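Coming up is one lone chain in structure tokens, specifically the form predicted on its own.
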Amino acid sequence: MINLILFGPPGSGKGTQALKLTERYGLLHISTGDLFRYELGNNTPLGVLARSYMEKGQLVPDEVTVGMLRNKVEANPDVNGYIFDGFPRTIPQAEALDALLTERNDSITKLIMLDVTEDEIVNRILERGKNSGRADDNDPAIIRNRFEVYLKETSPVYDFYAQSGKSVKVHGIGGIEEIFEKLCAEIDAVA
């Protein structure tokens, strides 16, 4: 099995590349945003629990998010592996993901970070904002703040997996196909 964490700041191209990698390698793309939308939209027990935190303006605890992730993994046991997109965002989440995979006698194969500069991220998200309908995609100050949050809170996950030699950076600026081929080279090296 190939279990990848596709990593990088908001707007780095994770979603675009995850879809292409899913097609090439037969992996299941697990986006935490999609998980939340499904669980909330279907009023599942985890969705109801998550909503109770969100309605109070609180962060959804990792246990709830990991529960959603567990449900998705267990519902799809016959895939060639998984691409985790948007998870883990913190060291405790990385530890929880590792524990989940260990229960299944599996592990993360590789964390691949799309390395993109802050200015490029701002430009990409502003461009996306023309069609996304999200107000936060149209405000450079908010975009820069999201990038800073990523650097402070999420980027340590890269170092967490680097300790076991599983993290790698891929230059994430260029054409979609060019970046895709770099990602494929990294995957093919461990597949």
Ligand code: AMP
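Numbering follows the first chain given and starts at 1. Whichever C-alpha set is largest while still superposing within 1.5 Å between the two forms counts as the rigid core. Quick caveat: nothing in here was measured; it's all calculated off a predicted structure. Compared with the form predicted in complex with this ligand:
Relative to the superposed core, Leu40 shifts its CA atom by 2 Å or more between these two forms.
After superposing the rigid core, the Cα of Ile30 is displaced by less than 2 Å between these two forms.
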Contents of the next structure:
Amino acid sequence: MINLILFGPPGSGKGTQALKLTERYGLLHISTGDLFRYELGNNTPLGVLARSYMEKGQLVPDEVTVGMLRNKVEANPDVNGYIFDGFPRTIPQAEALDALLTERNDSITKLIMLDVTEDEIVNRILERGKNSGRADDNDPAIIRNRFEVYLKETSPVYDFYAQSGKSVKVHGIGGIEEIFEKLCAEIDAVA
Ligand code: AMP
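Next block, the form predicted in complex with this ligand, ref. the form predicted on its own:
Below: every chain and molecule of the assembly, starting with the one above.
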């Protein structure tokens, strides 16, 4: 099993790269943002709850997010591994993920962070917002808030996995293929 966390601020290219990595390594891509957007699109109680946080660029509470993630993992046991995208975003989420994998005699292989500056992010997300239909991609204030939340609550997750030598950074500005090859080199080094 290869279990990767694709890490980095919103708009750092995690979703784009995760899709390419899924193809190359045959892993299951789990994006908690996509899962919430699916629920939201179907107007489920979970979607309605998630919307109130997503609209403001805030995190959905850990217990809700972890429960949803657990269901997705448990519904797909027979895979070569997982690419977690947009999860874990807090230390309690990281602890819950480790506990979930440990139950399955498994663990995180590596956390790879796409390293991108804040200014680059705001520009990229506004650009994406022209087509993505995402309300949280169209307002610079909400985007800045998402970046603040990332710095405060999410970036400690990098250090959490660095303690066991699992965290690495890849420069996230450049061509999609160029960044993809750098990610593959990191994965091939441990796979
Ligand atoms: P993303 O598509 O990963 O940028 O996520 C969009 C929004 O969904 C975030 O701004 C949060 O409101 C919510 N979300 C996604 N993943 C998580 C998570 N792991 N924990 C809490 N909220 C999340």
